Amino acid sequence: MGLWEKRDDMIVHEVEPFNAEPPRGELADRVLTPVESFYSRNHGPIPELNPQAWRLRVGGLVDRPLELSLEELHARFTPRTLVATLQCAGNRRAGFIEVRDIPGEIPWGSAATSTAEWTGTSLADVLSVAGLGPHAAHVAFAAPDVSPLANPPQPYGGSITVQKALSGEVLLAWAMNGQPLPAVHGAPVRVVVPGYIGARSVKWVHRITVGQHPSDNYFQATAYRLLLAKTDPPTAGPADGLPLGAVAVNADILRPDDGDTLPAGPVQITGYAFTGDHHSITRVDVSLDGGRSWRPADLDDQISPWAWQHWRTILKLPVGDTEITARAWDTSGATQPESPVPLWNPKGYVNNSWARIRVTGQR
């Protein structure tokens, strides 16, 4: 095993803070991503906390402020388990960098997305015990990991609307794939916000604050916002651009890999498709001719409303160089845009353009 008990062949973009994704093919064939293969996104050093000393404080616009130990969180609330996919807002940023450089941002490939079975307490249950005040509109999460990306450095945080917080699927999770959370994934407790960008699933959460407004934390107010292409990120201030929430419909190809040389003839093409909010994937198309013609792929059943779906098809690969293209559609009728060029933004978020790889067929 490599750093933080991850696979030796993880693509490590940074050691400190630790940011890594698995080879794309490792995400194929399995609905649940093994913990050792699950991507890791961090903004500062990973804290290793004592579970016995950990406390969760719930305050702000609540009737009954709470302070809960891990033992009390387990004992007072009914555990819930759900399968949910987390996807980094910068997933597939490498495709944007091919259009125009994005200095200072991690060149994530297609595998900054993974799926796990999470077990924990419903956030809605905790907020019900605390009692929401009449002006409660947002729920903010705070963690102890200090990030130098903010100026001055500050602990990581973020928020979601009260509507999302009370929807039932948001968890305060302490287990992942049936095992206690490892430190690199937020032990002893993390937030899991299904259907939203991974940045809102705050790890190592130790404080929840209910308020009238979104969190003023750097990672909610300034980072993780979709800026206009002409914006200079270092000069962007709070509330510039659009805040990122639900994941946009997206799909990518997992096998074969970009640059592979394969025998010409029938070849199996596999990938994943995922969308956020309360939608699901209804169709995936695959093309060998740049999108002039498409073939429908076989789409796996969705095992959870919050999980990705794998897809596969067999197409006849010609001799020579071929671009394989894929696109997905969701239940809202949304599909992926053709090109990353008009989607490019100076932080490299939400590249959900058509998935493309190039392979060579040999006789």
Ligand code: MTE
Given for the second form:
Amino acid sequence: MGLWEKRDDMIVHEVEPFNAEPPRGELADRVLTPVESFYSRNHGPIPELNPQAWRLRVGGLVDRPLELSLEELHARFTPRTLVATLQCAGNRRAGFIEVRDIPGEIPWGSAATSTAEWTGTSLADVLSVAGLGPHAAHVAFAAPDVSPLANPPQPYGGSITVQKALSGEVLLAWAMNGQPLPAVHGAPVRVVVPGYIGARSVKWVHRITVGQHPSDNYFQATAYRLLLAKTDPPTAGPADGLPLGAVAVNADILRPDDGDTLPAGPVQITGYAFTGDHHSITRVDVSLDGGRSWRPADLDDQISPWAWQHWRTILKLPVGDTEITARAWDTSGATQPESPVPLWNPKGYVNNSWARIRVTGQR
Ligand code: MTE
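Show the same protein again, this time as the form predicted in complex with the named molecule rather than the form predicted on its own.
What follows is the entire complex, opening with the chain shown before.
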């Protein structure tokens, strides 16, 4: 096993803070990503918290502030289980970096996306015990990991709207794929916000504050925002650019791998497709001619409204170099844009341009 009990062949972008994704083929053909393959995104050192000493404080615009131990969280609420995909907003940033460099940001490939079965308490259940005040509009999460990358350095945090927080699907999760949540994924308890960028799924959560405004934490107010291409990130302040929440429709090719050499002839192409809040994937198309003609792929069943879907198709690979492209469509009628060029932004978020790999067919 490698660092933090991950696979030996993880692509480790950084050891400290730990940032790693599996080889993309590892995500193919199974809905649940094994914990040892699940990508990990951190902005500071991973805290190893004592579950006995851990407390969750719920305050702000609530009628009854709460302080819950792990035992109380388990005993006072009905546990919920759901399958949800987490996708980092920086997923596929490597495709942006090919357009123009993005200094200081991790060149994530396609595998900063993974899916688990999460078990925990519904945030809505906890908020209903606390009782929301009349001006409650946002629910902020705070964690103890201090990020030196924030300006100024501060513990990690983020927020979601009250509507999302009360939707029932947002979990305070303590188990992942039926096992206790590991430290690297937020033990003893993390937030899981299905359908939203991974940044909102705050790990090691220890404080929930209900307020009138979004969190002023650096990772909500300044980072994880879509800046105009001309903005220099160090000069960006809170509220510059667009905040990110729901995930955009996206797909990628998992097998074959980019750069593979394969026997010419029938080849199976497989990948994932994923879309955000309250939408589902309706179709995935694959092309061998740069998008002049497309073929629909077979979509696996959707096992949860919050999970990705795998897709596959068999195409006839010609001899020589070929570019394979794929694009997904969702129930809002949205599809992926052709090129990353007009999507490029200085922090490199939300590259949902067509999936592209280049392979060589051999006689
Ligand atoms: N929570 C804390 N406390 N600290 C972090 O650095 N990273 C966020 C989110 N929650 C982060 C966090 C980001 S950007 C992502 S994409 C997901 O956690 C990644 O979750 P994972 O490491 O369990 O895959």
